Amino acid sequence: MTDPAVLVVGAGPAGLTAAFELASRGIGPVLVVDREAEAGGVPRHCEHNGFGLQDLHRSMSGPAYARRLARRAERAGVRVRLRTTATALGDDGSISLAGPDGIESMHPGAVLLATGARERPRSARLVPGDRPAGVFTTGQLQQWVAGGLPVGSRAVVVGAEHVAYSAVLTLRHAGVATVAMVTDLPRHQTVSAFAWFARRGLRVPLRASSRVIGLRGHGRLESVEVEDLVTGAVECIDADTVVFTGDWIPDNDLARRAGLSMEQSTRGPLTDGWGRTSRPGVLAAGALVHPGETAGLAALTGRTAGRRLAGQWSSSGPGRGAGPVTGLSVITVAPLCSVVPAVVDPRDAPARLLLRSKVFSDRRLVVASQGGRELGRHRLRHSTPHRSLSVPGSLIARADPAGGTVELSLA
């Protein structure tokens, strides 16, 4: 293949959607590379429904959603190359690829990184105890179940956010009973309908304000030690499977090696509302930028980046719409802990800002201020950890472009 106009790294929802937007607007050739053997990203391992609601306005299973995004991109003229890893971004704009046919170098007009995120495994969470079989992250669990491998019979799920309830459904699909969900927060962090179904429909007990303090088992997991953070009591739950969910970290190796500026709170590349990074010609979208969000939201950020780049391409020439990122820094005040994007031009603000909170809070009013001057307010529907708190980008439209950092806080 000749050098593509745009090379997209990652064939998940964000990458495939961005590629579709570019190709359908006449930008090409567009090449998507992914190290996996199939396109579609994480959803292809999730048999349950609920995918596609945010971006396609319909509900479908994860595999069906993944296939739809891949087919749509290919029909628009996007070329997808699988089992291929992007190993380096050169200072001259080149990108090195390693695949079944060996190593090659390309010089695309622009690069869009959509490499996704992963969950921290048990070792990174420093959970002590034995080292038995039967310990998974949600992603590992989904791949085992999709491959028909035996998982176990009794499982403990560590976490109570969206992905934890996805793990419960995956275990159910594999014929595994979830005997407990454990979270160190005082209640679940998913939508009420999911929590109700797990508690009432599947009879899964939630151990809130608790944490896993040890795994026991010789050869195979036998029990999980759980400590109640309120009383200090320790209970051993009989289980041969434990699934560690959430605690996301972006797959940012390629971005870091390329020297992109990183956002400290998310550990993803620093971007503006259109996906532009600190390096001209390089954009980023999806879970790489906001780890832990839904597949639909990742696809929407890919759509935004693709449309913006295509529009700038037509008016300013190839690649010129790809950065570098400029604008005002946006920061959060505790208990808020992150905001995406963290750089915003008030004259060209994105449609929304995504916030995260460390704790549950009764304070629902987000206040934007700059240099002690209030810019605007927005009332949240909820203030829940591990879930996006969406506020309109217009909240900071009154900011002075030369006035310094914008702060977001709860009142």
Ligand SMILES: Cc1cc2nc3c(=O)[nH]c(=O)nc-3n(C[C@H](O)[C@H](O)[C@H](O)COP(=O)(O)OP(=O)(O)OC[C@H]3O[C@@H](n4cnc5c(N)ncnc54)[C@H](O)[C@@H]3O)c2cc1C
Given for the second form:
Amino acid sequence: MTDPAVLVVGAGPAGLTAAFELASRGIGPVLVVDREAEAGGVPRHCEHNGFGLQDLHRSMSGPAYARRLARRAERAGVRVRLRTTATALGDDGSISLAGPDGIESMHPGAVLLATGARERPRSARLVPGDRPAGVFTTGQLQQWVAGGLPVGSRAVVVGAEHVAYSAVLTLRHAGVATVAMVTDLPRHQTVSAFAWFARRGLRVPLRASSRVIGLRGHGRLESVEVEDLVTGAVECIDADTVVFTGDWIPDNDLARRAGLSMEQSTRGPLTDGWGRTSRPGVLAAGALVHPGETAGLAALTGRTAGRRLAGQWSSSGPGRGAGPVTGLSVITVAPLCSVVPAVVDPRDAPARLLLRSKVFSDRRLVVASQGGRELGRHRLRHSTPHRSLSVPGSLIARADPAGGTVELSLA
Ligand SMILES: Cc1cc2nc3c(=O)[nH]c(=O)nc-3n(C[C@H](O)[C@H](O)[C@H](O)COP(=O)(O)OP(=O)(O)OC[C@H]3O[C@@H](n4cnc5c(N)ncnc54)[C@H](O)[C@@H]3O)c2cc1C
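I have the form predicted on its own already, so could you send the form predicted together with the ligand?
After this comes the whole thing, all chains and molecules, with the earlier chain placed first.
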């Protein structure tokens, strides 16, 4: 194949949507590569409904959503190459691919990284104890269940954000009772209806302000040691399955090894409002940039990157206008802990900025300031940790483009 105009790494919602936007605007050839044998990314393994709300304005199961995005991209002329891993991104814009036909190097006009995010496994969370079978992340659990493999009978779910409740439903579907959910925060971090259904409908107790301090079992998991962070009491819960949920880490190896500037708080590449990174010609979108958000939001960031790049190329010619990232640095003050994008041009601010908070807070007013001058305020509906707090990009539209860093804090 000749070098593509744009090479997209990752055939999840973000990559497929970006590729569709580019191809349907006459940019081509557009090639999407994915290391998996099927396109669609994480939603392929999520049987439940609720996908597509933000981007397609309908609720679909994960596999149906994945198929729809893949079909739409292919119909627009996008080529999707599966079982192909992008292994390196060169300083000269080249990209190395390894697939069934061997190793290949390409020189696309631009590269869009949409490699997604994953949950940190037990080993990365440094949970002590034995090394028995029966230990999963939600993603592993879903693949296991989709493959028809037996899971266990009694499970502890670690975490209480949206994805933890999704794990409870997957366990139920596999005939496994969830005997406890454990979170180190004082309450759950999902919407009240999910928490209510788990507690009342499924009778799953929530151990708040608690943490898992050990796994016990030889061969198979036998019990989970849980410490109450308020009283210090330790309890052993009989369980043959434990699911570690949330605690997202972007699949950032390609970006990091290529030397792109990284955002310390999210661990994804530093991007601006339309996905440009610190390297000209390299863009990033989706969960790689916003770990732990919905598939619809990942698709919308892919849409923005695809549309902006196509628009720029139509007016200035191929290869132009794909970066590097430019604008003011935006930082957060605790308890806020991250903002995406973290570089914004106030004259071309994105529709929204997504913030995260480390803890529950009664302070709901987000204040934007630059050099001590207040730029604007926005009242949040909630300040729940592990959920995005959306503020309009217009909050910083009054910033002086030469005036230095913009700070976002809670008042
Ligand atoms: C268990 C679980 C449940 C979820 N439930 C929901 C839900 O109910 N509703 C919802 O909206 N969202 C849900 N999400 C979140 C949603 O799945 C993600 O936001 C979304 O998939 C992110 O899309 P993406 O395209 O950025 O990344 P992904 O979907 O992760 O796709 C990234 C793709 O990149 C490929 N890739 C990575 N590195 C390389 C490489 N070097 N070379 C080639 N290919 C590569 C991967 O194989 C993958 O296919 C859930 C996530 C999980 C894990």
